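Just the one chain here, the form predicted on its own, laid out as structure tokens.
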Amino acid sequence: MIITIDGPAGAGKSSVARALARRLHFTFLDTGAMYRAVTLAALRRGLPLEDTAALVELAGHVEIAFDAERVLLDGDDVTDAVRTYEISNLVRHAAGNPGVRAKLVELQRAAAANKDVVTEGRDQGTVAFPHAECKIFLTAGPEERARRRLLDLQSRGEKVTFEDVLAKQNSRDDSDRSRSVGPLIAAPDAIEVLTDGLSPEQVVDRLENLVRRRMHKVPNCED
């Protein structure tokens, strides 16, 4: 069974999807980390992010793997490195590159083959896994998402302001929605879950309920 969780930056997709996968004993696939890893690899190699062809070639050669809670780039643990503010502001170059997306979607499908998977990103229910059994679009208001992101960054020791986080987030939302390949959009058969005012545990509770109903053949996993 494949469960897709799509949504904008700061909606809590990664943490919620990871927790849901644990509860269901499914594999968790963090596709956002894959685009971040390509971005980090380019920076480490001094590769211009505007060089679209070079980014595609790079995406085809780097090794991105997941080991429990860790993200590995060519065997190096980059779990924290890919979540920095710098990478968040630059990942659009990889995420908006059609060639990079094609290569990473291919890897995502291979990683999910013959497995029970919870996968999160921007285009999982629309492009990567259009036939997924249960699709969720997780979202929250812009200010709420920026507040969560600010707290996350501050917990990592980064010095940023709410205003800057909100502005960068809004810019990224526009970029995600307007790109020609894999834009941020809810699949027609996705269930939208608004997380404003909900704790992470409450969100996971709701998603688990949706998924288990789908397991019992309730149409479109709606509650």
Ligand code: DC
Second form
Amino acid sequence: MIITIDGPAGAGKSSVARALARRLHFTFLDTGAMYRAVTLAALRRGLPLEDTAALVELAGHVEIAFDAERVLLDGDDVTDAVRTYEISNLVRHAAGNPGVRAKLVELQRAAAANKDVVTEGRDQGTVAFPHAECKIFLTAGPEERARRRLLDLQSRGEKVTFEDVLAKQNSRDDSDRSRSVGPLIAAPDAIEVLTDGLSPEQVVDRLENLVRRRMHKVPNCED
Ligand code: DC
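Can I get the form predicted in complex with the named molecule as well, since the one above is the form predicted on its own?
Full assembly next; the chain just shown is listed first.
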């Protein structure tokens, strides 16, 4: 069974998708980490991110793997290195590159083959897994999302302000929504879940309920 969770930055997708996968004993796929890993690989090699052909070539050669909850880039644990503010602000080059997207979607499908998976990103229900059994579009208001992002960055020692996080988030949302390939958009058959004012646990409860109904063959996973 494939469960897709798409939505904008800061909607709480990562923590919720990870917790849902744990509860269901499904594999968790963090596809944002893949775009981040390609970005980090380019920086480490001194490749200009604007060089679209070089970035596609790189995406085809680097090895991105997941070991439990760690992200490995060519065997090196980059779980924290891909989550920095710097990478967040540069990842649009990889995410907006159609050739990179094609390679990473291929990797995502291979990673999910013959498995029960909760996969999280922007295009999982629309492009990567259009036939997924259960599709969720997780979202929240921009200020709420920026507040969560700020707390997360500050907890990791980053010196950032709310205004800056909100401005960068708006710019990332715009570029995610407006790109021609794999834009951030809800699949027509996705269930939209608004997380404003809900604790992560309440969101996971809601999603688990939706998924279990789907597993028990209720016609769609809507409650
Ligand atoms: O979810 P995240 O913040 O780790 O995602 C990092 C970036 O990658 C973000 O700008 C959106 C992009 N992304 C994407 O385009 N498609 C995906 N499936 C996942 C992430």
